[in-house]
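Single chain ahead, by itself, as structure tokens, in the form predicted alone.
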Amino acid sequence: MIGWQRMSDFFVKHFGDEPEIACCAPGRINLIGEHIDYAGGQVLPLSISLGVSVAVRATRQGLLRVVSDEYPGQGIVTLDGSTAQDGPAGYVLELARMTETTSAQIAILSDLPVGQGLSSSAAIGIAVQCALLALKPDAVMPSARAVCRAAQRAEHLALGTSCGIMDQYASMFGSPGNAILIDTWQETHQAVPLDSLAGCSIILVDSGQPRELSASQYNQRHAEMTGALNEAKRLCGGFNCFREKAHDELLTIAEAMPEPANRRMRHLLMEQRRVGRFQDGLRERDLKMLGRILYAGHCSLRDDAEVSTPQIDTLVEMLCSTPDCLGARLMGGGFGGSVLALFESPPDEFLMAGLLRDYAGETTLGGRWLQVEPGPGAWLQSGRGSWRSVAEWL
């Protein structure tokens, strides 16, 4: 994560003064539980040590002035709250509106790779809101969960992505050494220790295939899942959340549905079961079981959710054939992005370089890999002083 000194230098370079407040919000990986958070499922992500840092200073100009290292050729963008904006600028404007901020200088820096399924947009949503809220110490503060919901809503409105709340929630409430089991229906969570993965490596491999969720079929999959759930609800006499009903009962209903509703519903039900089994594997320290669950999850994302691509499938199969790789799967919304792989020991760099050369030969895409580590949830920092957890502050 980017520290205060680099944020301050970037801020001074563009605005002339030092920032008052900075907020850092991490990206996330999702161990298991893909494409079920918007259906009220339980998911198992963890926040990582990479993320987005936002530095801010209050002004009296009546304008929002925004600069980001993600758009180096764009310089400072001036936003007027009365003017509609599209894309990233519109997203920042929507986040500012949700904190009732009309005048501020905002600098956004990131060490989080974009387009790899690490939820950079959710991290921006948390970091921008919390930094702006911290400029108003006397105001009535929303809850941490309300900030997550607002960031989710801003993505819906400004970026056109019908995402669930998992990404924002993981960025807010993550903790080092733990995954976080999120009940997206009840909006509750609990820490899940990752002690059993000591000595293992969680690897993320970029497929080289850019992921544009709003321009992809992600929203279509969301709509198809919602439609399948509504039909299941009608056929079984109703429920508030699908997890209230017996798994086998809903699976029988799902199998009788027409295409593609049957497969969308089957993915939801089986992926939810995999979340529970993955926790069992962690408790039992059964690494091979964890690997099998990851690969089974990928097969479901490929065949039932239909969010994978031929290139991603190739990468998953290559990884699963690599020594010490326990299992791998597509991670994130799909239609490009990254593959998550669990290795029993740190992978050999020479071996990984060879794998990526073979992958490039098969697909003409250039991939890259990195090892990710669990990190803390969002935090605030004022000047060069100590930092504090946003979840505990709100």
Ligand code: GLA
Given for the second form:
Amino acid sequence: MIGWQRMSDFFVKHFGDEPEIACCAPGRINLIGEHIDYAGGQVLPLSISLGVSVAVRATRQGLLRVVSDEYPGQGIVTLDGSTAQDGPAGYVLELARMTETTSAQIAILSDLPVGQGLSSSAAIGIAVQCALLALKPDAVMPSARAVCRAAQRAEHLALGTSCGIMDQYASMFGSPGNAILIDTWQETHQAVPLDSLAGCSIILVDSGQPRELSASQYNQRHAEMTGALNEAKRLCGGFNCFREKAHDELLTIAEAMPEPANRRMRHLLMEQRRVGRFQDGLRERDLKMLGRILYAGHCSLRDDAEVSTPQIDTLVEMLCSTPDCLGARLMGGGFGGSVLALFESPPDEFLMAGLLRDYAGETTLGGRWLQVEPGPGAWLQSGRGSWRSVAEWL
Ligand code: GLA
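What would the structure be for the form predicted together with alpha-D-galactopyranose, given that what you showed me was the form predicted alone?
Below, the chain from earlier opens the complete complex, with every other chain and molecule after it.
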């Protein structure tokens, strides 16, 4: 995560003054529970030690002046609340609106690899809002959950992605050494210790595959899944959350549905079951079982949710036949992005280099890998060494 000194230097370079305060919000990986967070499922992500840092200073000009290290050539973008904006600028504007801020200097820095499905947009959503809220300590503060919901809404409105709430929750409520079990129906969460993974390595391999169509196809899957869920609800006489009904009863209903609703529904039910089993595997320290669950999750994302690609499938198969790799699967929204792999011990550099060479040979794509370290959820910083957890502050 970018430290205070770098944030401050960047801020001074562009705005001339020191920032008043900054919020750092982490990216996330997801252990299990994919494409079910918008359908009331439970998911098991964790916040990582890389993320987005947003430094801010209040002004009186009635304008938002924004600079981001992701667009180095662009310099400062000036946003006036009355003008409609598209894309990233529109997103920042929407986030500022959610905090009722019309005047501030905002610098956004990130050390999250872009386009790898580590959820930089959710981290921006949390960090921008919390930094701006921290500029008005006398205002009535929203709850941390309300900030997550507002960040999700801003993504829907400004970026056009009908995302669930997993990424924002993970960025806000994550804690070192733990995954976070999120009940996306109740909007509650609890820490799940990862002690049993001590000595193992969580590896993320970037497939090198661009995700240009991701937003539209993601939204399509969202519509198909929720459509299938509504149909199942009708067929079995109604429920609030699908988890109220017996798994087998819903599975029987799903099997009788037409294509592709049957497979979408099966993914939802089986993925929810995998989230439960994964926790059993962690409790029992059954590493082989965890690996099997990951791979089964991949097969379901490939065949039932249909969010994988042939290149990602190739990468998953290669990883799964690598010594010490317990299991692997596509991670995140899909249609490109990264593969998550669980290794019994830190993977051998030469072995991984060879794997990526073979992958490039088969797909012409250049992959990269990194080892992921769990880190804390979002925090505020007002100088070097002074920091405070956002979830505890709000
Ligand atoms: C993206 C979305 C999340 C979630 C995942 C798939 O990361 O932002 O809400 O739906 O895809 O599990």
